[in-house]
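Next comes just one chain, in structure tokens: the form predicted on its own.
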Amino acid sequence: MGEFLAAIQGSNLGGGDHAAALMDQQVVNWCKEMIGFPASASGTLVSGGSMANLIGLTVARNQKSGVDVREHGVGALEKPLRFYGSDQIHGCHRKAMEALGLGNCALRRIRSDSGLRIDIGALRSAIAEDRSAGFRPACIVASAGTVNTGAIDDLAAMGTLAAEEDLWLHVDGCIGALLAIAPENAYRVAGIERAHSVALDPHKWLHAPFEAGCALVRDAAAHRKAFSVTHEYLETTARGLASAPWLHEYGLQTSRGFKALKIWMSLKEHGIEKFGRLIDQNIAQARYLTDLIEAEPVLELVAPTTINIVCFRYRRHRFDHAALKSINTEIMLRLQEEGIAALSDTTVHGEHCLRAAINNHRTRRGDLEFLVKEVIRLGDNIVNGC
């Protein structure tokens, strides 16, 4: 409903004094409390979170460089600067490495620990290193829930460490910083408050249709700083539609659609507290799928389960790693093909898997007991050669 009235009205929310702009300014204040920052903090909404983390790494780049980026671009730069995040960090952090002219190797990849979060002592270790080696340290990507097992870094201690180091400390919390909001599992994010920067999806926990993106900046300066120009064809005047702010100066889009109003409207009916408890209820699902799976045999995980995210194979006898692989990217295939369920794979420290992902508030027990069985019988089925 909220994505068919924003296309017959037709507002561009580039910015200026209408509704649509202060619906737009009015959810991003409310996504700051979700995840506890201060009302004086900027957002801006976007496509999604490939969009948000470029957002808040282009500030951390502006605001630890040393140099004016935007006037005299990175090759003004004293040192190369040094990003660094989890060997478990979503792809678009190297893609946003690349767009801000910084390079994929300016990424630096720290080894993850038993539960797949990032390595305290080794990113205190590559940090340290790293200066000795004349880069120039700039910020912390922390993720809250990774894309490929829901695993959260240590926030807390991430924080910590980046005001100890002066370095910027941005999460992408487009899988898990929704968490904030969940009764039984908000713990899970503490410490997300005093990141510098946060990406979060309502795409996802908030159940918006796609697309849906926000990006959050503490300060709110700095947002700005990273990406107004001023133009004499949109100045500011005392009255009339350019007496307010234009919301472009907070982003890379001047022109932009009305993303704000479908997730007005499912928050002013339905209300923070009862998409907290579908969160928690996906946790629940999700531990309850973890339980199926280990009473089953012929069923392992392969990944601790944190939250939403359950990463298992099918595994009866003695395959080697590429049989493994190819009877369960087999399964996933013909659960898909045969309408069953829509499962992923991926890989987790050299192990191949299956991964089902709970985010629907439509989910219940009897599809996660349908699925074990659907799962086992495909695998055995391939197995004997049917």
Ligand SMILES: Cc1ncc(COP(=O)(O)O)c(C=O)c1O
Contents of the next structure:
Amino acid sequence: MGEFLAAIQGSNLGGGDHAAALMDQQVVNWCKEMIGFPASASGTLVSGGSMANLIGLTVARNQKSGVDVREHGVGALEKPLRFYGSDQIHGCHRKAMEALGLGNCALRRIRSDSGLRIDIGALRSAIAEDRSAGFRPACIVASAGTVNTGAIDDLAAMGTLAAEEDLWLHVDGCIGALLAIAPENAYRVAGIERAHSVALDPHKWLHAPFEAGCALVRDAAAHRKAFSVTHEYLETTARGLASAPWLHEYGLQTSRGFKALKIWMSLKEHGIEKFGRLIDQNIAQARYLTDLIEAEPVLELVAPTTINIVCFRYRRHRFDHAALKSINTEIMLRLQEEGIAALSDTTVHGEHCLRAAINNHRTRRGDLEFLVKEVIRLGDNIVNGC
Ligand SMILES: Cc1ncc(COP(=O)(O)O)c(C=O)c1O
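Mind giving me the form predicted together with the named molecule, seeing as the form predicted on its own was just shown?
Everything in the complex follows now, all chains and molecules, and the chain you saw is the first one.
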């Protein structure tokens, strides 16, 4: 309904003094409140997490570069910049580093521990090593919910380290930032409010239809400074449509669609509390699925379940790793093709597995019981040559 109304209403959210622009800012303000950011912070709605991370990393690069990188480009950097994230970091950060002209190698992947969280000791050593080798450490990217397993980095420790080392702390909270509104699980993202920037995805745990992402930046002036351009055809006026702050000054787009409406409408209709309860519900369901898997001798967990992502595989001991990978890939394909479940697969610390990410308010425990039964049925069929 929100998409439909936005389409026929047809507002351009590049900015301006009109109701749609005010609703866009209202949604950004609600996002700030949800994660405990101050009212003075800024933000912008974008297509999704990849763009939201790009916004955060751009501000980080500009603030920590030591030169006017907008004017002179990365060629003017006195020392090459270094960004840090865990070896579980989402692929969009690589794209962002490339787009920012820093290159993939400037993003150091720090090993993750057995819980798939960044190893803080290894991070600290990498920063020291880079400083003495002539690099300029600039930004730590914390994952609040990794794409592979849902692991959450130690945000409080990373906040402290960033402060000690004078680095920008960006939190990729595309999966997990909204845990902050879930009564039983908010503690998992304690410290997120200390970040300099956060990326989050209303099209995940706010159940908004694709596309809807949000970038938040604690220092609104730094955010605006990274993107603001005063065009002669978009000058601010004392009255009229152009009398409000320009929203295009907080990101790469000039014209922007009315993404805010669908989020605004569903938050008004359901309220934040209901979305928080649904997040807790998905996490309880992932715990239930984990328990079902642990009770089955032919299934095994491949990573600890932290939030809503369960990594597991069908396993019979006579098969080696390569055979297990091909059996589990075949299970995944048959689940998809037979319309049973939309699982994906991944590899965690070298172990291939099936990946169930529970992000739907309609999922029921019975669906998960059915999934387990079907994975075993398909696995048995495949090993028996059917
Ligand atoms: C941790 C993480 N970061 C970034 C992204 C990219 O978000 P989007 O697909 O909304 O661009 C995802 C998507 O799943 C993600 O899980």
